[in-house]
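Here we start with a single chain on its own, the form predicted on its own, put down as structure tokens.
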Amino acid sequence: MLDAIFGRLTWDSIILVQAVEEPNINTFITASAAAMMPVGGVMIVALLTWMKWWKPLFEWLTSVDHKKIGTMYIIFAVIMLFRGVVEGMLMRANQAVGLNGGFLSSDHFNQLFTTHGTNMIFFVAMPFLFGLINIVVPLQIGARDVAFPRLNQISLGLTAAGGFLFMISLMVGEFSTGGWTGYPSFTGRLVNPGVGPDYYILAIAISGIGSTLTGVNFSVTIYKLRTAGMSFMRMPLFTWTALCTSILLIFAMPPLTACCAMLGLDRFLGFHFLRTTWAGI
């Protein structure tokens, strides 16, 4: 039953006990961050209850206001900012003193690489440019909302879910060695075995899943609820570049998700959707 809740996650999985295990600089770098998630959470939930924001946090989270969703988008992309900052100031500092190998242990490089390069574009640049549609274009066209604000609070949510996961990465197991691109045979269960690589496809999938629907939402609303007398010709440039850039993600998006859950396939149960060996394996 455990097996089939946690998989290959196991307790020797867990960063601090793996530091304990094995001391070193690279278990070193990996619990002071993983000691800062539940550090940082107790230091939240006291700040929201010392100034009485919980009501005020929950009227944000439950509302369907184009320009809080927005708002919250934003502040969601400059907190996983943080997270991105330091990933690169660590390999650029290792890179800067590698005249003898570096700090780092090459896999530990390749964990940075990796959460650097899924975090900035997923969940830096895509809910960072999210939030600016969200805010502008209603008010560019003249809409009252986005054509489906429901739609657009269940989005964040998932969007927000998977950059959960992505950092729950920081906490228990190791992340994906594959690169941000997830290449296959990179990622596959034979050459990448550990459970590194499984919150790299459930954060895209969760988050791609998002990023599909608020390509929807936004081109449809940019399509019928432009005010009476603006046509496409007459739309602002911004508007203009947020509909190219939800088309992009209507397309774009769905085989992501596809082909992360193609991989998941073959990692959990063994499917052969996608080549996951090396040759000779």
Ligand code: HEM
The other form holds:
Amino acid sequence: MLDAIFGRLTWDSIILVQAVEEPNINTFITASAAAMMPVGGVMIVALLTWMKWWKPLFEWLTSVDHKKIGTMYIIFAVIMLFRGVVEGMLMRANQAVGLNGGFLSSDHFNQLFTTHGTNMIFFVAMPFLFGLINIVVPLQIGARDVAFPRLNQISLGLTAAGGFLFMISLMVGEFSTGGWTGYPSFTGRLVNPGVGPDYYILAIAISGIGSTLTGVNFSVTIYKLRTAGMSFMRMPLFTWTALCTSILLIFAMPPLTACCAMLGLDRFLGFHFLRTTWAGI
Ligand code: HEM
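Can I have the other form now, the form predicted together with protoporphyrin IX containing FE (HEM), not the form predicted on its own?
Whole complex next, starting from this chain.
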């Protein structure tokens, strides 16, 4: 019965429990990161209550104004950047300590470069760019807002939900060791049976849907909402780059999301969409 409810979620998958059961430098580092999450959460709640910022926060989170949504994207990217930088520094420190293996286990190092790459690309670089485009493009083309303001807010929500899931892997379970590209041999169930790639699949699929919607939204905004007299050749250069990026998003993100779904089906239901074994196995 409990298995049906909790699946692979056991006490041992909680990082703090692992640190108590098996104290070493790796579990100490992961436990410190895990402990930072609830401590940070409590500090943020305390700050919001102390400064009486709950009402403005609610107004911001429910706003469909492109400048506010853009600012929230950038704040999200900066928060995630901190995590990415810490991971990058840990990897470099580990390499600096010694050629014959540093203080991190190889599995921990692999998780670190995967979380670092995934975080930096999907939860730092892309949200930062979306934030910038959200703030700048409607102003440059003389539009009141983006074409679909509510969709814009939903996209931000999906990106944040993906990021949230990604952050939960700090406290419960582990993360993929298959690199930020999620190459199937390394993320397949045979090679990688833990829950790490499952976090990767869900986080990337959820934020990928948000990014596709963002691409559609920006493209329609730039095609349809330019001010009178602004032909394509009179469009500012930044808006041109935003248009190219948006079209690329529309083409790149759906296949990525679909592949995540296929990898999920391979892992959870034993399908064979992708090559998930080593040659010869
Ligand atoms: C403080 C700044 C940074 C440091 C110290 C750092 C360090 C590192 C290190 C040590 C690796 C692993 C190399 C290896 O496999 O041996 C790495 C991988 C990577 N980094 Fe960074 N990095 C930083 C910032 C960034 C930024 C800003 C981005 C992108 C926006 C980025 C994207 C990546 C990607 C995509 C990988 C490949 C991950 C993979 O193989 O799955 N990094 N970085």
